[in-house]
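There is one chain below, alone, in structure tokens, taken in the form predicted alone.
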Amino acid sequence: MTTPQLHIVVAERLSREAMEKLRAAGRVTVLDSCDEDSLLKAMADCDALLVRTFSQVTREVIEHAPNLKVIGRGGVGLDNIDTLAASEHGVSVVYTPAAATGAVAELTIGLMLSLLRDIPANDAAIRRGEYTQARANAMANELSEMTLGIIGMGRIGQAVGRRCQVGFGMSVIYHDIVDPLALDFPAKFVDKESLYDQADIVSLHVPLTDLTRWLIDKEALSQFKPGALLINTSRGRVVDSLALANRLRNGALGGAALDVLDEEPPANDHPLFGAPRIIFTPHIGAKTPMSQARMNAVVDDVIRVLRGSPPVTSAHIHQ
């Protein structure tokens, strides 16, 4: 039954089914833009706010919404929401942390293989008529010969590690500030420095926090094993782009594959565009129908909160 007094603002459009659920719960406003000015204008009588990737829910936005009860993020991370400000104002934050686990793990492994076998460059060479030369220069190790180093052994890190160890026979080492407890595949915990030194492939699976921002900087990259590959499907600002570009240019690294960048979309003069041995994808880790459906399911938790029931998945905010 529609509850007209509830006002739900959708900053980034969800699926038709999700929108129908929201419209059954209250009055829905869909924004044309999700910039901060648009959010501020919409928040005066807002009871619930739905966002995805590009909305920045700042303290100012939250403080402009005296009626706000819940913020729903259709996605895995919460770095675009000031969760501390939400907690201080009694606003619940709900999200979908497990929505993209399999999809991101599959893309991560696809990027590993594409980089290792130089698939984009070989495709381009053939199109230029350099078939024989490309074939003569093609030689790469198999994953079973390599050590995978995972930074962040959460849901996605474990999904990647499991697939790589069980499916490809890779040795897996990892580092995390949180103990993942018992893993269901062989993997060894090491400190970051040992991981950088030993891993043939370093794969990043951490949220963006004060601890992880620019984690992979000039100093960290200098400790990487010569010729190592870097895969980032987590958050762009975990990696210092200029430092990575310099390491690729001087040949210290074997390559990098990035689904995320420090600015999205990147400027035309982004420092990594001129670097060799690098593959980009446009933040598509969760771009599968199954992942999108799970992300759209955040509306169920939003409606639960609006009706006074506890959500299934909410953010744990440390003050």
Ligand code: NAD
The other form holds:
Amino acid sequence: MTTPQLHIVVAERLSREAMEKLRAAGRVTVLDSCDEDSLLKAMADCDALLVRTFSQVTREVIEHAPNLKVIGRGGVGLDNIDTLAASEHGVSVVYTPAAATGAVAELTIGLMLSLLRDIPANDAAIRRGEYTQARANAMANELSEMTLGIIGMGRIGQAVGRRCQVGFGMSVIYHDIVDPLALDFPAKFVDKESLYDQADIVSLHVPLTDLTRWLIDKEALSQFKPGALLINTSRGRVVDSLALANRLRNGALGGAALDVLDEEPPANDHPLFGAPRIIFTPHIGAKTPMSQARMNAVVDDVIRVLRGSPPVTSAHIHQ
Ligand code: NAD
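Can I have the other form now, the form predicted in complex with the ligand, not the form predicted alone?
Below, the chain from earlier opens the complete complex, with every other chain and molecule after it.
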């Protein structure tokens, strides 16, 4: 049923199928840019706002939208949405919390193995004609003799832990501020300091909140086991880039692999670009067709709210 009086603003690209569903539900405006100015201009008569990773839905944006009923976030993290302001203004926030769990877990393990076996550097050395030298220098431990330390044992943390313990025979320790209750694989809860001290590989799977912003700072990094590897597929601002660059430069850390950065896209002079033993991917954790399809399904919940029904996945569970 078409309800043309509803105005739906799409700030970041969605699939054709998702767009068709939205167009059947109301008048749709697709923004050219998702910067704050563009959002503010589009808000006046907006009933529903659809965003992905890069739109910043601030209190100001929400307060510019007197008709706003629902914000749909195709994705997992809600750090780009002021959920408190939304709830104060009676605006539902719906999202797709489990959309990318397997995809991010697989990328995390890919980064872990790439770093451990130096795959990108070996590839580059061969192309430079340094085959013999690269082979002579290669030597790494196996995952089965290593301890994985997971910070944030939620959906993705558990998916990583399970694959690493069951699939690779790693010992798994973890830290979380909430008890994950019954895990279906062996893993031991430890405090943060013990995790830094014992883990050969530290993998971050926390949301970006006031508690986790710059969690891995100079002091935390100084407690890491010598030669430890750091994997971050959560959010860039969980890690202090400058402190990490320094620890990599002075050889205290064995390496880092980052899918996320404090600044995306990063400036050409980003402090981590000059650091050794680091691998980057451009925030591709959720870039699989299956994850994308699940994220696009956020439109179903947005339409549900516009029609007066309760959403399936509202953000209150994260507040
Ligand atoms: P989740 O909510 O299931 O798990 C997060 C866990 O972190 C929870 O168990 C929570 O209690 C814990 N936590 C929160 N604050 C903490 C703290 N201060 N110390 C220790 N633990 C803390 O979320 P998830 O589905 O596992 O996703 C985790 C994060 O991964 C998301 O919030 C998002 O930022 C990121 N993510 C990245 C990509 C990507 O493309 N790289 C894709 C999806 C999600």
